[in-house]
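The chain below stands alone and is given as structure tokens, in the form predicted alone.
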Amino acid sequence: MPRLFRTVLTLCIVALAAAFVFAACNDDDDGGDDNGGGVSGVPELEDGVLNVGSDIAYAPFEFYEEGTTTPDGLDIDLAEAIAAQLGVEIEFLNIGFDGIIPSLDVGDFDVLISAMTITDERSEVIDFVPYITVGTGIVVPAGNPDGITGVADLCGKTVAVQIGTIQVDILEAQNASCAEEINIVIFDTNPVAVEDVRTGGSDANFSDFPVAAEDAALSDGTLEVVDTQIDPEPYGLGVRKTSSELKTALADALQAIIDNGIYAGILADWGLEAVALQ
């Protein structure tokens, strides 16, 4: 073979395989456009997962799969939307509620995702990306044999609530006005609290309007939710206070899904429009 053809051969085989890494890297870039990208610089998704912490507990929001270590529910579902446009795994962690943000101070996991309400005295502590807002609900034996239309009715009687949550804030707030204080009954979770109403224990539970409203359907007819949904507020991802870049990702992530009509069909799904960020 000609010295010169052999020259130009070589030239164009080099050529071509440039040309097919060129390719292959530009491809690669564009996956991760579709995914989402934006995880470099995030030091939490640098492995490639997004550690989750939620109390599993507490339904239509975050639950186990009857019978199962799967985990369900409104919180779930957005948790991987969000992962997913990130591109990147998921993992969850259960946690019981009134332990939840000292185990995300600590780093036990990236992000909390578990129907917190946005406080000031929470947000002193970690930071918050809004994602829907959620009003205080009140479970009662059906026929509501007490009356009870809102929370100044709860005065006197005793009211079945969990540990930590904001509803604790909100009775205990409402006993500066109460005649004859609310007797606040605190338990671990919600499910044992309504539980007490059932069994009589308890005049009433208190919880964020969605769950009541769950629990009172899933009653077997035996307690029933007051049509009153008390001071919505918003619900946050929390992270800790120094994880910025991950609390830009998310909220970038958050609004992708919003803008895509993901987040709507997953608020639909669960027939929860109404909690629609505001």
Given for the second form:
Amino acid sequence: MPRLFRTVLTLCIVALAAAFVFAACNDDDDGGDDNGGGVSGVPELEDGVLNVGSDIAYAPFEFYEEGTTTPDGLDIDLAEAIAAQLGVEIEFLNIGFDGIIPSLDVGDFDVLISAMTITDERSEVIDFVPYITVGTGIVVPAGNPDGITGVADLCGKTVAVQIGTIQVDILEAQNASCAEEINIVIFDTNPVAVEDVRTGGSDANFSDFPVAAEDAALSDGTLEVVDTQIDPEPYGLGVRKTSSELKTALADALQAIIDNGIYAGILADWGLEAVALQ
Amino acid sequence: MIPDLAIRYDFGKVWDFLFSPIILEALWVTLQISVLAMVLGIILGVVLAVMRVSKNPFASTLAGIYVWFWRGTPVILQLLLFFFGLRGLIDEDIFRDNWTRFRASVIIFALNEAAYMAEIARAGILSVETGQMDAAKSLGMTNLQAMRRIILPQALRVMVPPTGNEFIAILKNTSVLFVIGIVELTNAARIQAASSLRVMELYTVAAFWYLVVVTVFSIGQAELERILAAGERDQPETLFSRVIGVMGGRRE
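Could you present the same protein in the form predicted in complex with the partner chain, rather than the form predicted alone shown above?
So here's everything in the complex, that chain up top.
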């Protein structure tokens, strides 16, 4: 009996190991074949795939369709339209926002599209192709109990934000001119920061305006968005500084979908005509 | 394809961040939560272990269910459930004002740790020969008296090494507290890395501080094991006992 048990156990382990090995092989296959149309002159696109990195937890820009693992959102649609324009397939990699730039830098993927505002610090490390223009929005509990109308009103309040975002910078800059400092509470992802406001842990959540509006709309009336957009700035598609051909190809493809109306159509689909590139 | 990296490791930056107030403050948060949760976890864990080995079916079942729940779910889920969940459920200012991030962190980590400590303490209790209990009872002690005076002191020696493991695990696991907005060492480094893009330098700083704490703690643990082994023939050597031995001219 112990012998039989040992044999069965050994077989199980071998079967399990084999399953892993074959699964890994399949993954490799998926990436490589059936993509006929590469783009010559652009090294990153020669295999016919545009590899895109994004922090997919930021509706309406990037999120998973409810109950699926299919990415959706304005950024996702634009990236897909650009890939279609280039005649390549697209693959998304979901990665935490603070890890996106380092991950792009080491070559995990070739383009980042993740509702990322173009800033000087980021531009020192990577190159950007501007694609939309978005400002910051403030989410507060329904009825706006603290009467917040702008960044200056956040002094002395507790504000929930996501790690690595431009909103952290805006709040820290504001702190310099606050009599009583803003208590900045930083979270891994924005949905948790919103949950913190909803459950009374923070007085406000600070995120990109369309995200703030979406969060308020989905909150069953427990949250609302302050009706002013703060500091509209362009978002950029990020590429490594060495990817100059890819950068040109992306800029050309973006211009092409702007010219043929696909770009405007996608913004309209999301009700976000206001964020069109200025 | 290996791209030319735009972000290069700059050792000088490690020095800049090593003693930055933000990092040291985060280290202090990490230590406070780890120590408080561990102390509470040990006390509750020992109580649970005694309940579990007791002949009272109610007590042992209750302790069993406790361990089953807290050991069977990830601590990150427990934090989300009992921080946001309770705040959402109990919509009272008095509760929300008192159920702070820090308190919730300490209590949830302590409750989680108690489940593991209960198993460690149970193993310690079971390692003491049954004859000890019989002897204690023959002297007229009650079950609880025998447990407190005879069994637990002997069980303690067996419990120290795995308990040391648990403390080191807690110390590092506090980084999951980021889900409820607590910034401890790992995430302070992450936040600084996100704004400065000095990623590896900051992770080096965080790793350095963890190793400092673990090193100091391990020396203390070795001393404790030596003290608890006072009556044994082969006392373990520790850094201090060796230093004292050498200074006192003892021959190795």
